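Have a look below at one chain only, the form predicted on its own, in structure tokens format.
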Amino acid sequence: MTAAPARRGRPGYDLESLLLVAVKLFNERGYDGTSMEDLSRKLGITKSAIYHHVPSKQELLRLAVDRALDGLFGVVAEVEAQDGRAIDRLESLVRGSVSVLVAQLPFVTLLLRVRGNTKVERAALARRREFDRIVTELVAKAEAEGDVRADVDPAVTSRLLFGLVNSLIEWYRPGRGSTGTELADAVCKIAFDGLRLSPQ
């Protein structure tokens, strides 16, 4: 007769699968809001071993910003690295980010809401700040390159693009009705349907 397999306790938590739920739990009551007392209750695990894989609540933070942040600079390396012109590396960084948005959904929810309490968020911002900076800069050249009209100030461009992008994490739920690229042709038709100066 063999002996019946030993019980498992409550199943141990990994940093991926930890950080998953702290971002669901931060953008539920917010970051300020939530309490690693919280966490440990949501985890069904003790604080100690919450701090097994982290710090501190606040690296938890760092992580999540930093995923949303480093996928949105991944798709600003890939625009950079290719030629022609800016209009169309424009459009490449709309579609990117709006891809970066759909896979990482939670991630640049908390990313968009941080603001600014922390070191870790004030980090967060200075690293927008240079994304819109790189956004505003592709605008202007493509305003001087004659595709985009002129009668509107880059940086209110950019703001207004990704405004619009940004609006997504407000309605977008994956798994019900648009796929990540329907999203991004959508996107794009709106917004350059507008921006483009059509051929004289």
Given for the second form:
Number of protein chains: 2
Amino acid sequence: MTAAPARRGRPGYDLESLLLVAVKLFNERGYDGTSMEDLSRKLGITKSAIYHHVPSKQELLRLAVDRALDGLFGVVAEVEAQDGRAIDRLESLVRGSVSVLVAQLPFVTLLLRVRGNTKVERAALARRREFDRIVTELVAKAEAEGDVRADVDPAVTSRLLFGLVNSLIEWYRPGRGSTGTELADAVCKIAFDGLRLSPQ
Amino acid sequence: MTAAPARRGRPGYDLESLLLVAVKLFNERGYDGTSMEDLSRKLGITKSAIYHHVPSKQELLRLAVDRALDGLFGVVAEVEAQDGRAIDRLESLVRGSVSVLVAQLPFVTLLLRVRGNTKVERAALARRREFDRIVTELVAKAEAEGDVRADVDPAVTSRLLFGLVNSLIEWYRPGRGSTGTELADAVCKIAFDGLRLSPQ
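Complement to the form predicted on its own: the form predicted together with another copy of the chain:
Okay, now the whole complex, with that chain kicking things off.
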């Protein structure tokens, strides 16, 4: 266990840099498996120095999952302001979600692992369900408009579509291989048009 | 913490039923976060009764992840014995993998959460990488045969394809909603042909 390296002349952490270390630790060991003691050791500062920034471990979790959820619901708001066909809004929602995932990878990873043992986790799960409901409605609308295949249940289609998006957290690492835009293109090509090349 | 219910007149557990309880507990609390003491309490039997069946916690993990991996490599062996086009073998591999996931859900879930902290975990990760390599080769072959889109890197396509399959562990629960075959159909329709309905 080594202390965090000195941060460019600053004597300690601000809330943002403290949050980043906490989220990394939660992702490695699980939220339940990480104590404020573990965090203080990792940061190389006392617990009371942490409490100067944030009142509890649960508040760190809340800040982290809200970062991810606010990003995703920001995309929802943009998409809901769009005119045009539902399938195009659905594609915008997928692209925007991939962008949020790439930009906020540790926060989205933590969000997707939340299990619902605390009030903060249950609130996060409720917002995730609301997001899923919005996706399913958009898939159903696109199906009603004749743009999405009707031989798969819209709830299953939306779960598979965002299962595909969310699976990126398992292997995508920023700075290695594809950029966020290339990744969003690949996801949309495969999800919307399939990997089969139709005979010309 | 309640003792396990009496099992149809049998006085205790055999290795199989013990393994099922262990895997459920590992999935709930994490492998690292589960002690033999926790398992003994959950089973309502002593630790020495557990050691009568299995020498260590790590051996329980090995049995569990090998169950999942043997299932997946069984599908690989079947697919490699098939003649015909690579894209059809790829589709068989996806269908077979969904079947294994549905039939062995707790074991596959555990396998997909393995992080590599122990010898058993590192061996499981090595077999997973071998599986991924086989998928990527099959995608590349199907691309060379002109059946799979060439505008996405085969390694990315194979990661997305199995990201989609593996995402089922997050929401699929046997006996609720779709059967395994319906699920495999939905996955193949979306992955191979896309959710967009092309204009006739």
